[in-house]
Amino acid sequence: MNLPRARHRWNISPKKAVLLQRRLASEVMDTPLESPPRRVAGGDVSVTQDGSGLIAGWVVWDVKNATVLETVVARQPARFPYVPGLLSFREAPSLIAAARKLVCEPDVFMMDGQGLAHPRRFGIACHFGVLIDRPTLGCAKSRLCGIHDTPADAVGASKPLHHEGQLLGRVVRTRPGVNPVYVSIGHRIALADAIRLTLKCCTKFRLPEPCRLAHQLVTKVRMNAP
């Protein structure tokens, strides 16, 4: 894929990277998608076995016929420390680089992690999609911030997550008698698209196939790199 340059250093102080998170969160575009995405990417990060690396992997799914179109890896080392709220700086790199390295031309990027359901509404799917000016959304296994009701215990069921009064995303039961997920939008899409394109993606689990391949992905390079 051809993706615009970083548009702002990576290795900045924590002070400076909440500055900037603020300052580019007024870029988040809550759009409507123009069509029904085909090519959903999955993507997800883990940690090198002697922690000085990172580990970013893609899964492209094609939504219609359930199958994998392409799968890509990037490994870089990790330049910013873990710190709650700033994950996209340690971690956003990695994916960038892998996502350079796809062939087909994804239609939304979906994250395990957050976008707007952010204590400063700018979450690493946000921080993607912003930079590279795709549509993305965010699809967490646990709450950042917020506050919401549980969902009913059927597929489909939701409840609007909200922070300081602003709805941030929605919490989205998946699979019945398991834990719901907490979707979020990242840049270029609406909050019911990125929750319809959750449930679509989710098949006989908790996770959507695209995040979830994605997981299994970079875990398995992380066992058998040398």
Given for the second form:
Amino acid sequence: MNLPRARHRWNISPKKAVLLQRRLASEVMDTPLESPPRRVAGGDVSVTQDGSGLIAGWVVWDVKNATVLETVVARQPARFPYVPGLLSFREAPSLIAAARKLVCEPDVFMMDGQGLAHPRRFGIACHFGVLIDRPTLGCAKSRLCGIHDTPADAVGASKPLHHEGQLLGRVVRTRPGVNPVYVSIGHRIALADAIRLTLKCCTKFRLPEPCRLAHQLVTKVRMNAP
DNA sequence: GCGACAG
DNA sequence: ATCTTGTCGC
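For comparison with the form predicted alone, produce the structure of the form predicted together with the DNA.
Full complex below, order starting with the chain above.
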């Protein structure tokens, strides 16, 4: 992939990281996808036992044929701690490094974490999306901020996620009897597109296939190379 | 001051 | 996120 050049450093203080988020958040674009997505990349990051290394990976999923088109991984030292609200400063660098290895051009990138559903409206899906200038969406397994009702126990049921008077995303039931996921836009996508695509990629499990397979990928790589 | 807090 | 045993259900 031919990605844009780096726009800022990553080894900055949490204080400056927050300021950077506020500045870049204005660049997020809430716009419909230009065409029905066919190649969807799911990304995830695993951490080594001692917590010093990160392994990021992407799995490109063909939604039409339900097949894997490509997989890539990248290893990097962990240079930023996990701080709620600043996840992208810890994981995005490795995810970008891995994305640079992709040969194909995904139509959308699905991130394991929040997008707009963030205290400053700039979760990892927004940050990654703005930096690489590609359509992205956030599909998190739990809540970071906001309030919502419990969606009905049926596939596709959902409830809005609100925070400070704004609609940040939707809590979506992807499987009956299991916890819903938190879907929000990352960049260059509309919430309706994000939800539709998330559901379309959920075939047999709670998480959409691209994300689930990416999680398996980085976990296995970590096991086979401490 | 206290609880909450993506991965 | 990672660690970690058994357990319930299809």
